[in-house]
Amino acid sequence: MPTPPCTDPVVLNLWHPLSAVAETAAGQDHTTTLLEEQIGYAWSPDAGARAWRTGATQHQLPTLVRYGYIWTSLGTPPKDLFSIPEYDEPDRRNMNASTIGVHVSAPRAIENFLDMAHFPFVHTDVLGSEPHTEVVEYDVDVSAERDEVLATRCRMFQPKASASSSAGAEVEYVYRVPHPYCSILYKTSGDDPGRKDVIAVFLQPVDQEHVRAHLLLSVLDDAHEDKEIRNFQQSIFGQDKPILENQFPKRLPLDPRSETPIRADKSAVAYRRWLSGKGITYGVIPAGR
């Protein structure tokens, strides 16, 4: 078998999302690109999911169906994916908000997802507004045991935090990065302030500078139709997309001297160090280069 375009063993051994099950026609073959390779996949209620490298051999790949998506790996992945226990709570609305192609590396997209400082300026009068521009002190932990980055006590005033919000409020966020190309956001629910809505971005690296961003919503909202909930999240990502695509360089520099961090960047700095510690080279500019 020829040498694959991606030679990063860490990335090859990860699970990667391919498609939302709800948007995959059952019993039909589909194709997509993952790590610069053409991948075929299929799903049906009876047979479950399959994935394969396209070509004469149709080399079969491991598959998982988790959180409403089909996942595969081009290497030897762990037995299971990271946990999102909220997804299984019976009163939640679980859906793929959208799958959007973006001209940026997966690590750059995750870093943007972690950034609260842009809320008042990019998502004006929705996720932020002036004069509420300060990112207050928050905590970041890199857990070796859980193998993830966790940011807690993140707070920001938001005029309209979600489709179910009726007024502005200070919203508490928790960010998890349990996978180099996936991040999960927990934010105060507009329907139940004692619980949190879940918004996750699962990135499919098409190549080192292009992704397909799969946006999972697991929310508490009895008042709005799926279309309204999706439209709200799509409008937010639509505002982020041009910012992401104008990032330079498109690959994320891991050298701590390459870009000057500020206090609001604590989670991004921790994420970069975590990637560097893993030895990841795909979609990044490794330190020293």
Given for the second form:
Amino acid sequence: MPTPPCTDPVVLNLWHPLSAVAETAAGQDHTTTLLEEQIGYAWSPDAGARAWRTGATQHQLPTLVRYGYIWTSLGTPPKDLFSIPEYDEPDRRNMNASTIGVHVSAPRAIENFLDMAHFPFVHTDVLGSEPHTEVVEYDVDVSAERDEVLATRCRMFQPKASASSSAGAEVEYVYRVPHPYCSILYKTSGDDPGRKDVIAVFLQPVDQEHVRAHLLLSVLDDAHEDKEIRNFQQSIFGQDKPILENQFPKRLPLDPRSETPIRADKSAVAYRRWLSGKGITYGVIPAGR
Amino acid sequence: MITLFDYELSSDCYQARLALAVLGLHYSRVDVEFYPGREHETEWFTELSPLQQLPVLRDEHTTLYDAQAILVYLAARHDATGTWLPRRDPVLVGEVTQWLGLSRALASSAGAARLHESLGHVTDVTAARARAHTLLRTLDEHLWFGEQEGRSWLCAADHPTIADLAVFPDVALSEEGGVSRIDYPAVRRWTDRVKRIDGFVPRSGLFPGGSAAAPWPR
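Switching conditions: you have the form predicted alone, so give me the form predicted in complex with its partner chain.
Up next: the whole complex, starting with the chain shown before.
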């Protein structure tokens, strides 16, 4: 077999999302690109998911169906994917807001997802507004046991935090990065301030500088149609897209001296260090190069 | 009462929203989810828009389903100044119509490349980008010579027309389809001028113009 284009063992052994089940016509073969390889996949309610390298149909790749998406791996993946316990709560609305191709590396997209400082400027009058631009002190922790980056006590004044908000409010966020190319945020729910809405981004690395961004919503909202909830998130993501696509270099530099973080970037600093510790090379510019 | 059947991320829908905004018209929006809901293919929407095209505009007893037709109608019906579609000037009417044609050509080239990149629509993206560059080069030359003659807009008038509103969206979003505007400085200056038209509204993926110069009209 020829050498695969991606030779990073850390990335090869990860689970990667291919498509939302809801957008996969049952019983038909589909193709997509993962780590520069053409991957075929299919799904049906009876047979579940299958995936293969195009041209090697007899050689099945491992698959999982989690959180409404079909996942595969080109290496030897862990037994299961990271856990999102909220997804199974019976009163949540779970849906794929969108799967959108973006000309950016997966780690740059994760960093944008973690960043609150851009809210007032990029998501003006929605997720932030002037003069409420300060990112107040928050906590970042890298859990060795769970092998994930965790940012807590993140707060921001938001004029319109979600499809269900009617007025501005201070909203509290928690961010998890349990996978080099996946992140989950929890934010105060507009419908039930005691609980949190869950928004996750699962990045499918097409190559080192292109992703398909799958956006999972698991929200508490009794009032809005699915399409209204998706529309809100699609508009937000549409605002991020040109910002993401104009970052340079497109791959994320891991050398701490290559870019100058400020205090608000604490979670990004921890994320970069965590990636370095894993020895990841795909989608990044490793330190010392 | 005007109703617009609209999808936020569609550049044709954005043309209609721009026209409604600069004309200062009140309207209600009905969201039609192009992706992932494919609501434009539903039976109820096909009854409104037989070619399953977005946007659709309804005004009293009129229903129109073509972005450029909607701009022509809105200007002809609701623009008391008569400047957005200068119907009394045959040359300007011809020019406006010519640029509306260019906006369609942009939709099937720069717009198609954008849909290919973002939603994976199947298209010959190399050919689409090459065509988009041909159109942008034509536009850039036209705007550059216009600037030398003191003309700021697409048509030979001292004010913008619906032609500027029709051509703007797919030009301003071209980078998302991998079509760079770095080689078209006159186009970039013109997009900045469009952003300063009084009543201009941005959309997701486009940001408002800077306050470096006064909005138009001065």
